[in-house]
Structure formats: C-alpha cells, structure tokens
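Have a look below at one chain only, the form predicted on its own, in structure tokens format.
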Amino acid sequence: MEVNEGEVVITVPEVRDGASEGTGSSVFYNPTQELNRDITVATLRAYRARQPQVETYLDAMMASGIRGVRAATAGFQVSGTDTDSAAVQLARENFARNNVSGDLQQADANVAMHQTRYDIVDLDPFGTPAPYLDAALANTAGLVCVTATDTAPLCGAHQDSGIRSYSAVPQNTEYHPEMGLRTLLSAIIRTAARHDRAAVPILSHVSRHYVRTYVEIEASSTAANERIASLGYVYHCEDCLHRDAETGLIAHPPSRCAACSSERILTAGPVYVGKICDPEFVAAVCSETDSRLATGNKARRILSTIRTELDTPTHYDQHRLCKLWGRSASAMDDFLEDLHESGHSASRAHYSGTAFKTTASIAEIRSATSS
C-alpha cells in the first residue's frame, strides 16, 4: 500500500486490520511510529544548523527505508543496512520513486559501522538496541540517534530481561517510563566511556510505547568521565512514594525511607540522573518541526513541554499520589499553581498528561495541594 509521510510517498507492506506494529509479510513497517520519524527529521535539521559539517547518515536498521528517504529528502546523505533482501530491494524502489539516492545495502548493522564512520547513526531495532550500541558509539562521528521499543525489561517490568540487556537494575515504578529512558542513557553512557567518548543526551522522549534519545558524541577520556559521573542510583519508598537520588557508581541504600520510616526500598541503577536535553537545541527542533504534518502539532507540545521540564531525575504521578491520599484529583494547571503559590519549582513533564516534576517532597507536594 502507499502511505504519505512528510514530504514523501513510499510503498510498504499492507497493513493487518488491527495491527499496532504495522507488520507485512516480510518487511516491517510501523505506522505508530511517524511522530519519532518527524522529530527525527526536525532534529536531523536543527542539528546540522548547530554542526554545520555533518553530511552522512546511516539507516542502521532501514526496513522499508521509510527513514533514511525523509533523511535523503532533508538533504543528507543516506546509506542504509538491512539484513533482509526483500527489505533492501522495497527500500530501493522507495528511494527511487521519490527520486533521491542513497547506498543501500544488504548487510549487518554491525559490521557497517565498523567498516565506516558517519556523521549520523540511528538505530532503530525491533526491540532493543544493546547489540549495536558499542559499533554505533564508537566509530559514529558525531551524533547517535537511538530508539528502544523494549519498554518492559528497560522500565523493570521484565526485570531480569532489563538487567541482562543493559546491565542495571530497572524497578517499575509509576515512573516507569523515566525510569526506562534513563536506564538506556545509562548504557549508552557507559558504553561510549569504554572507547573513551562521551554521549551527551541533547533530546530525549518517551512516547507510546518506545523510548527514543539524540546523544552527541564528543571523542574525550575527560568528557566521558564527566559523563560516568552523571549516572547513580534512585531510592524509591514503596508505601509512600518518597525517592531519593545520588551520583555515584556505589550504592548506598537507605535501611528505611527518610519520609515514613517504611523498610521497602526499591534500589534503581546504575541510571542516568542528569539532564535528558539541551533545552536550547529543543527549541530549535521543535522551531524546524512542520505544523502541517500529521503528528506536527503533537511533536510540538512534546517538545515545548521537554524544553521546560525540571531536571529531577523521576517524575510523580498527580493521579498515583491523590489515590494514596485518597482524594480527587484537581485540573493539572491548578495543581501546579498550588506548588509555585506555596514556593515550590513544578513543571509538567511529558511522560503523560498526569506527569509532573518538583523539587517539593511528598509531604510537600501534598500540603501545597491539599485545599
């Protein structure tokens, strides 16, 4: 079937009635995923207005190609991998009917981006990009785009599949979607610092049921140390949901939670604890992102939301802690206001609509908001 996207026109396979993954016969093609590929885009145009030199992008993982085509479309220059044949020829065709080129080629992710270094890498798997990590970080010149649709063991939900991919321990909270992003920044950073890179994270999201990260690679020992040293460990209090975070690689887990003097503590880490963007290369992805696309309007809330979002390392849940208080929940924009009336730092947070971050504590959030 045909599907318009952005400023192109690709052929992919037809989608099953009721499919959410928007799998075909032998090439896989996920229509719930056109709002990571406009923010793609809108970041792979920002970035090259901040990194004026960068020219090549890799398509690790290019399937239909739909990808590395709106890449080609921006003005990049595309190759593209797939191990599927069916995949390479489809993607071809899609390259040519929208007239533009690239070098496509049947082969290993892997073993490309040993064989050549690109400016731009993005990885984007079914499932989770731990196996192509250390190839993309190391020999990527400059920025490393990479999505991870395995929410389940990254959030802790499947937590032994969590600590084997990524070598932490993830817990599931009602956080859990932060909790999955900083788990896989946690890896990617730790994974660059063994060839002696740092990856900053530059935009970071989570949306639906993936999470997706930009990190920029900047080849420095000293760098990369200043990135180990961003990651450390969250104590989350299971009966009164009162966390605590600390940097380090050493755990230091309290025996009780300093709110409510429960014993179950969940321990989280090694996670990422720092800032998930650059709030200022935000603003100019969400300045390059279409309004007139079909995800537009929401890729421009996400962002806009991203861009001021408070630093804290878990977000809180309004409908979680008003259901422990046992109380109805109020209109977002009003439970904010209480928090900055009563002096408290609050922002939204972009996880979902009952997503917020503060620098108040539980005890705090609750008194600020109780009238």
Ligand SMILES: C[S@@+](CC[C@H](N)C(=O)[O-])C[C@H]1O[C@@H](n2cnc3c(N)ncnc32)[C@H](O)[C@@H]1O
Contents of the next structure:
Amino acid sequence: MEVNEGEVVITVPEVRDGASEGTGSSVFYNPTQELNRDITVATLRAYRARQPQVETYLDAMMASGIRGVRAATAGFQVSGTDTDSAAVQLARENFARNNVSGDLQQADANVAMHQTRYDIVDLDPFGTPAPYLDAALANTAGLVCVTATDTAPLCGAHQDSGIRSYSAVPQNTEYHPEMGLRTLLSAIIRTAARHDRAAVPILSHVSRHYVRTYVEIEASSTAANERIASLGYVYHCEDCLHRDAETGLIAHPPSRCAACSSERILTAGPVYVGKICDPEFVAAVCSETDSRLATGNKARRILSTIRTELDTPTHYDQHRLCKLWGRSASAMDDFLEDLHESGHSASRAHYSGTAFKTTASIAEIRSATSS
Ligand SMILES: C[S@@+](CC[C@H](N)C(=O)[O-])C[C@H]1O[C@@H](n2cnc3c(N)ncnc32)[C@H](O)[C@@H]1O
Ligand SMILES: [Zn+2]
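Okay, that's the form predicted on its own, but what's the structure of the form predicted in complex with the named molecule?
First the chain shown before, then all remaining chains and molecules of the complex.
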C-alpha cells in the first residue's frame, strides 16, 4: 500500500479495515501516528533554526522508515536502526524511492546509540521507551525525542508496571495525561542526571494513545541539579479531588486533605512538576506546521494551546467537577472567563476539550463559575 505523508510517498504494509498498527504484516505502520510524525518534522525544522549546527538524526526504531525518510527530506543526515530485517529492507526501499540517502542498519538501537553520538535521536518503540533511555540520554548531543505508548503504566492504571519501568509511583487519578507525561519526564530527567546531563523539556504533547516529549540535552551537572530540583510529589484527595504538589525528593504527604479532611490521600512521585515546554520554541514549531502537513490544522491547534497552557502538574475535568456539584457544564471559554474575572489564572489543556488548568482551588473554581 502507498502512503503520502508530508512531501514523501512510501510503501507500507496493507492496513486492513478496522485494523490498526500494521497488523497482518511483519513491519509496523500506524496511520494514526501521522500527527505525531508531522509535529516531529516541524520540531526538527524549528530545532535546526534554534541550533544551526545540528545535522545528524537517528531514527532508532524505524519500522517502514517513514520518520527517517521525512527527516532526510527535511535535509537531515539520517541514520536508522531496527532489529527486524524485513523493516530494514522496507526502509531501504522507501529511502531509495524518495531519492534520499540514509545509513540504515539492522541493529539494536542501544548499540547504535552507544557507538555513535548523534545530534538528534528519536525513540519510537513498542510500549515503554525505558530500556532505551540510558543510551539515548547519555550519548545524544542535542535533542532526544521520545514516544511512549504504555499510557496505562505511566498514568498509574497499571501501577506495578509503571513502578517497574519508571522507578516512580504513578497514581490513577482523573488527570491521566499529566500523570503519564510527568512520570515519563521524571524518569528521563533522573536518567540524564545519572550521566551528569540535564534533559530540558522543550515540547511535550499527550493523546489518548501516547505521550510524546522532546528534551534538549545540556551536558552540565549544575543544569542537571536544576532539573532534579523540579521533581516532586502530587498529593491527591480521592474524596473531593483537591490536590497539592511540592518539589523535593523527600515526600511529606499530608495525613488529611486540606480541603475536606479526608484521609484518603494518594501520593504520586517523584513526578516532574516543572514546565513541559519552552513557549517560544513551541511558537517556532507552530510556524513550521505548514500546508504540506495533512494534520497541519490539528497540529497548530494543539501547539497553540500548549503554548499558553499553565504549568500546573495536574488538570481538572470540567464535566467531572460539574457532576460532583450536580450542575450542568458550560462552554469552556465562558468557564475560563469566569475564572479570569475572579482573578485566577486558568487555561485550556491541549489533550481534551473538557480539561482545564488553574491555580484556583476547587472551592474557588466552584464559586467563580457558579453564576
Ligand atoms: C512502533 S515501531 C516504530 C514505528 C516507526 N518509527 C513509525 O513512525 O512508523 C517499533 C519498531 O521498533 C523495532 N524494534 C524493537 N526493538 C528494537 C531495538 N532494540 N532496536 C531497534 N529497533 C527495535 C521493531 O522491530 C519495530 O519496527
Ligand atoms: Zn478532600
């Protein structure tokens, strides 16, 4: 089957009706990840404008090679690895078909990352990226791009698996996207710090199926310490949904909820409680999402929301709160306007139309939006 994405045409395994993720063939291809790949290409272009010296890009798990072909078309010097010989064969055909060159090898990504220092490394594994984080974060010169599709472990729904993969305790709350992203970033930052390097998130986005983040590497133990200082804990009341966060690697969970005195407090951490992006960089990525991208409009919408999103490590769901209060939900713009008018910071959150972030407490949200 032929697929057009961005400026390239590649051959991928047939996707049967109703099937997803390249089932029925040995080589993986998932059409629903086009948005992820479109944002990747825009990010690569914006990153080169920010760091003009970057040249080399490793598509560490290439499958059909679609990411690598697109990076090569954008002018990067591409290498690619996959452990599957059928994937490497198909990727070679796809590079040739698009008249771009790439150094493509049947190899384990970890070996390639330890052998060669790339400017940019892209991790796009099945499920958790945890087995690849050490090699990527210890060796990459500039930017590490990470996709994680193991959202249930990351957000605490499969907690034991999350603990094993990320050496943190995620909790299953209603803010799955934030919990997942911040558990992943915590592991990335701690892994980089072991190598005296800082991993600074410059863009992150979350969908129901995956978490994607781009971290810039700074080879400095001082910068690594600053990142570690942005790790901490989230305390969540299961009864009234009140939540608090603190920084530091020693947790001080409250014995009772500050809002309702319940003892049913969940402690999550260490999670990353800092900024998930650099708004200026996100604006630059947004301006690279041009008409060549099929998902351009959606990507721009997501990126514009991320740019203005508050940094709070949790979000609220308007419908969930309204249900708790026994009243009907209102238009999100009006709801946020009410919060602003009452003097609170508030923003949308990019992963859901009913999600919002605010510095107001639940009681303050309730009273600000009650009219
Ligand atoms: C999710 S797919 C990659 C999809 C591709 N990047 C895209 O955008 O369509 C994961 C790929 O990783 C490969 N893989 C699994 N373990 C690997 C390893 N240790 N090193 C390199 N590739 C690996 C699999 O063979 C598979 O092709
Ligand atoms: Zn409470």
